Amino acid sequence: MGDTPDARAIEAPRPNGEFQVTVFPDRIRIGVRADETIVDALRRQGYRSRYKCRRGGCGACRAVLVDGTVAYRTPVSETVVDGPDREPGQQKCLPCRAFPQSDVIIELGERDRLVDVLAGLGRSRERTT
């Protein structure tokens, strides 16, 4: 994970220029267009999650990175992005800042669940998972 992440883990996206992200613990599927980080994909998909800053710099979005991989076209602190609280092996992520580079599965903190905003208008949604 890094501003150039293994050439060797680049997947191409899908026909329609997407890649597939899933966000557990909640288990939702999205597409993520190649111009789109994974927290602005759900947010044009009626979900909401946390974030603060968006550039980076506080952690606030931090998920696990339990599959795939992301990058970053503005660096990124490591320190940031492994938090304090990093498990060896364990890599993370920060969704605000994340173009996925593969179809990617996340896992929120405990505190972090999404919130589907289109639910609360009374919108159904055509869910992929």
Contents of the next structure:
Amino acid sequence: MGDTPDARAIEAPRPNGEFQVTVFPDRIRIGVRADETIVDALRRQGYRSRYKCRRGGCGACRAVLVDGTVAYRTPVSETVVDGPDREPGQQKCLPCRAFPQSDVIIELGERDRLVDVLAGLGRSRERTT
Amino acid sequence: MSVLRLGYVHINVTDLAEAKNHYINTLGMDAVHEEDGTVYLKSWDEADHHSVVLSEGGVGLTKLGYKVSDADSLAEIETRVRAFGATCERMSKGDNQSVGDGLRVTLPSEHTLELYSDIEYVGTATGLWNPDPWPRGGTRGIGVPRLDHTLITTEDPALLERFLSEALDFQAAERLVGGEDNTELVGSWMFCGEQPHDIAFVQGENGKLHHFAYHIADWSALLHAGDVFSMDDVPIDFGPARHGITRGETIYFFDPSGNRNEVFSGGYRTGKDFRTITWTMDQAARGINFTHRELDQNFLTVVT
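With the form predicted on its own done, generate the form predicted in complex with its partner chain in the same format.
And the full complex, kicking off with our chain again.
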């Protein structure tokens, strides 16, 4: 222990308690509140991703956890998180049940895309570069 | 011999407290018995001890129970199951809470199916003497009256259909086949009494649950159920919609562990003289969701 920089500062929550979640491949960045799952936050901000049961049981929302850490407040089955096509060194997550514990990057499956269901209402979206 | 109906469904849930809240407060079932992380539930219009059993740990189906008219029928079924070459064993009184002796069969689809004729009689909420049409004291949430049917997945639908027909005397109300010139069976909806289906199965992974369903009164009750789902933020799979197959009306939804449930109303009446209806794969979307004629890929692939 000493005067080394506090590691927590790097992953400190935003002033309003939010973490940033970036969704690949579309590189859409959203704020996720402390009491929200990633899917909850996407829905609140007008997006829909692929999900089904929203309860961590079906695995439909499974995404690659590219960076960052998430926590599950209710039990989820490891076999559902990892899925059938597990690749070594690759971490998966279930966005419908995942609460970010840091800024997070997830990557959706090849055929999965974020859909902006409120786009027709004229709202513009922040996109990362 | 006769199998009467789907009597009970045993499922695993990841969080027992959340699951109890769903089945008791959203669906309106009553907890009848609880021990060692397992809860036994019944609906208000069911007379037997329990119909849905929740156990903490994982997701998915543990076993199905179908009630049989009497002990002689059980013996006859045992003979037929053994003749078919399927695995079965005698089940003793007490193996299941409040359930008597019976037969435990491993289906060709690897599901465990229990058959029994004796189960503790509890009675419906309205009783047998000059009953009210519904519980005057009210119900919680949707207030589901009873369990209706289940749909499971199997690698070999034709084999499972033959087993249920030959060993248990089920008949196919509706069959989904490859096409007009392709008789390969994709799914079958089978009945033992006069409902459109008591058990159904589609091609998929062995041993898995697609959904189990509650019967509710009518289309109006179905929309009321939809109101409750929104109030309680229950994820909807699809509906309210009409099924082509069974002609029933439906909302599919998920319990807090991701097990799929259904509320089902309507349908038609079958019976021993019912002639099987056939659907072809090019019309599968209409068969499953007649209203929208659209099928989400997940509907057929997401099972627990």
